[in-house]
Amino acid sequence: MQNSKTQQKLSQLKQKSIEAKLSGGEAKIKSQHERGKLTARERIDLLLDDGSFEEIDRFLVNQPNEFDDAKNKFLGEAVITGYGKINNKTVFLYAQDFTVLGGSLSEAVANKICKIMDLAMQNGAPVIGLIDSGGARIQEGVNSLAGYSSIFLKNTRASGVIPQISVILGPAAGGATYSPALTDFIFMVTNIGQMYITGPEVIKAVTGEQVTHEELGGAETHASKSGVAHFINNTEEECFSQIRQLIEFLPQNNMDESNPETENIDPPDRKCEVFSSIIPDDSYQPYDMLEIITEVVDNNDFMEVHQKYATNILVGFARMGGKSIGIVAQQPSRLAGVLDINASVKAARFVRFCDAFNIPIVTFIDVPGFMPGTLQEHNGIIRHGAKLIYAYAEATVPKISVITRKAFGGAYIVMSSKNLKGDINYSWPTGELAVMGAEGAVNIIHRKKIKSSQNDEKVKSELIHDYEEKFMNPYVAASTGIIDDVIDPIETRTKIINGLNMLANKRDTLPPKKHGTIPL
């Protein structure tokens, strides 16, 4: 039987626990709900496996300062931190609590966030940040700004070591936006999530431009225009469900080589019969590369990343033979699948993430070239295109590519080509490999012959056909080893899975160096 002193202490613990869970109080919780937002604790409960959350620092309070009064002391401060499970995999997380002083970042809040990030690093598990904050706590001045810099340092040190996910569920303004920008994936919820460096009021004062918060930094803006957001959802519930889906594809850390695997009900030797007629006879006619991807992967399950940004290229996660892979592919139905600045950066970032976390990369190629034009040139397509070269050349994970149709010029080189250390390079019989398209090549090579002929259109047509037969078919590249095999399209799934199994124990190292100088 417990003595009275113990009972008193337990009663005090119970009371303190209730106080901590109330966060900013009932009125603030009601206000949060009226904004259409869940509370930090409700979010944690939805995201994690039932009953798995273990809170850390729930009784921490901010240190005294000259602006303090009793009403501004909240147990746990303006962030909830801890760890739990997602689909039985350990994750660490922090959830900013808008009911406590608008979720503002104080020195104590920053310390809590840094502590949980340190624990995630030490234990090799993903860290998830649920962002909903009014920004730096003005009362603390430079100390709150120092708190942000400490978080940025942790983000940078954790990069490539553990997966980092940011979820924008409210405002993230000014310097606060750089923490999520340093992480691997950003989720945003429409209508409630906002990110911007300077708000509409400042922009109006400085430039005279009038813009709403949503137009400036809403989910749709960042998903389709800036490329800051990788995933957007209409509700918080949908968002948390998608985060749980993403976690299933990812390893726990960069040393975890047990490729995330699920029970596979899709036979590895399944034939993709639809591929026998999916490529149009007219090489200028578009088709949907998503149909190829969803057909070839396990159970038609493809989780696209950056779905609304740079839609001329596709990136995302899937499984083949039950194991996680990353996919990069041109999208011929958007800008003919050309590589422009945004597509190059989008693909390069994804390739580097996969390489950092030992996820094999499968590339589907149908690229007519880089996007021409002064706008692209002046905005640095040379520099940005080089990022994609660098990413593929640096990657040491298994790399398999399949040319489905066009593979022209420098744009083909950057897409995991053999000389960028692609491990297995396949082509369909419809593959066209060349410096440029047949018409452009003939116009240059045979310009005088065409001009001097009596029937220039007929001669040109014959020369184009001759060029295609002699130089563009995949057997020319196969004869030199640039292509490892020309395959029947319906066998694509089996070929890729067999290749991935063969490469499962691949070992490749880079020359000793501190780090490379990627053309940022």
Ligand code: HXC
Given for the second form:
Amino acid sequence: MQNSKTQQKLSQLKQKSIEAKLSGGEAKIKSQHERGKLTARERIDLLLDDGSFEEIDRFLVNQPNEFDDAKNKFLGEAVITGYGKINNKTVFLYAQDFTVLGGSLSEAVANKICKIMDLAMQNGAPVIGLIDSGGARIQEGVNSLAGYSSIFLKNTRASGVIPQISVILGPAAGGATYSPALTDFIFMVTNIGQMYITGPEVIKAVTGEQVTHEELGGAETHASKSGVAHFINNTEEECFSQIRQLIEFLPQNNMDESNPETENIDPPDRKCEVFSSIIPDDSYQPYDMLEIITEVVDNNDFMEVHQKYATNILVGFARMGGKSIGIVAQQPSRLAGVLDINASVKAARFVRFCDAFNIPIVTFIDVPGFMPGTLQEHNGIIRHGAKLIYAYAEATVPKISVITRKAFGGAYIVMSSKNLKGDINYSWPTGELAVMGAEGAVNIIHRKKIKSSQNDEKVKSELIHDYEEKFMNPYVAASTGIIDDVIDPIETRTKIINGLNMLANKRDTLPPKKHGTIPL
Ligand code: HXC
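Form predicted on its own already given; the form predicted together with hexanoyl-coenzyme A (HXC) follows:
The complete assembly is shown below, putting the previous chain first.
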């Protein structure tokens, strides 16, 4: 039997726990729901495995400041922090609590977030930030700004060490956008999540332009136009279930050598019969690379990243032989799968993430070249295209590639080619490896011959045919070892899985350096 003093203390704890749970109070919770948003605690419950959340700092309060006001003392302040499990894997998380002063970032909030990030780093587990905040706590001035910079520092130090995920479930404005921007994946929920540096009011005052919050920085905008958001969902519930799916593919940290393996029910030697007829006879006719990816991976399960952005390239996670892999592939049904600025940057970022976290990269290639045009040149296709070369060349994880059709020019060698240290480079028999397409090539190397001939169209088409026969096949490259083998497409899955198994203990190192100077 407990003594009465302990009883008293227990009842005090109970009372304080109730108070902490109430966050900004019933009225604010109601108003949060009226805004179409869940509360921070409801979000945590939906995201984590049932009953796995352990809260930290629930009794922390803001330190006295010159705006000190008893009304504004909330247990736990404007963020809920702690750790828990997702599919039994440990994750650390913080959820900004909009019911407390609009989730604004006080010094205390920043300290709580930094503590969680330190724990995540020390213990090697992903950190997830649920963002719903009015930004820097105005009453706290520079102290709250300093709080942001402490978080930015932690985000940068954690980069490449633990996976960092940000989820935009309310406002994220001004400098507050930069913590999510420093993380690996940004999820947004339509209608409630918004990110922008300067709001519509400021834009109107400065430029006269009128734009709504949603058009300016809503989920759809960032998923398809800016590329800031990697995943968007219509509801918070869908968003949390997608985060849980993503965590399944990721290792816990950069030293976690156990590739997140799952029980594989899809036979590694499954033949992909549809591949024998998937490439159209006409080499200018598009086809859907997504069909190839979903057919080749385990259980047709491909989690596409950046689905709505730079759709001429596909990136995402899947499993092959039960092991987590990253896939990069041209999409010939969008802009013929050309490499442009956005596609280069999208793929480069993904390749670097996979490399940082020891996730092997499988690349499917059907690329007619880099996108021509002044718009691309003037916006820096040279600089941005170089990022993709850099990313592939620097990556030391296992790299397997399959050329399905076109592999032209500079765009081809960018894509995990042998001389960029691709480990296994395959081509289907339909592979067309050349400096450029037949017509362009013939127009350049046989210009004089075509001009001086009587029947220039006939001569030209013969020369094109000749070029296609001689050069536009995978055997020239296979004869020099640039391609390791020309494979029967229906065996693609088996070949890739065998390659991944062979490369499972791959060791490759970069020369000692502080860090490279990737052309940013
Ligand atoms: C203190 C804040 C706050 C803030 C909101 N609140 N933002 N308190 N500091 N930054 C409080 C409100 O006073 C209100 O309190 C409650 O939160 C809910 O806010 P509402 O305005 O009623 O909500 P809503 O209409 O949904 O609008 C949300 C909002 C708006 C769009 C976020 O509140 C807003 O524009 N806030 C200011 C945003 C801002 O300018 N932040 C500073 C940015 S500078 P009561 O008690 O009335 O309910 C910045 C720099 C970071 O963040 C730099 C890092 C380097």
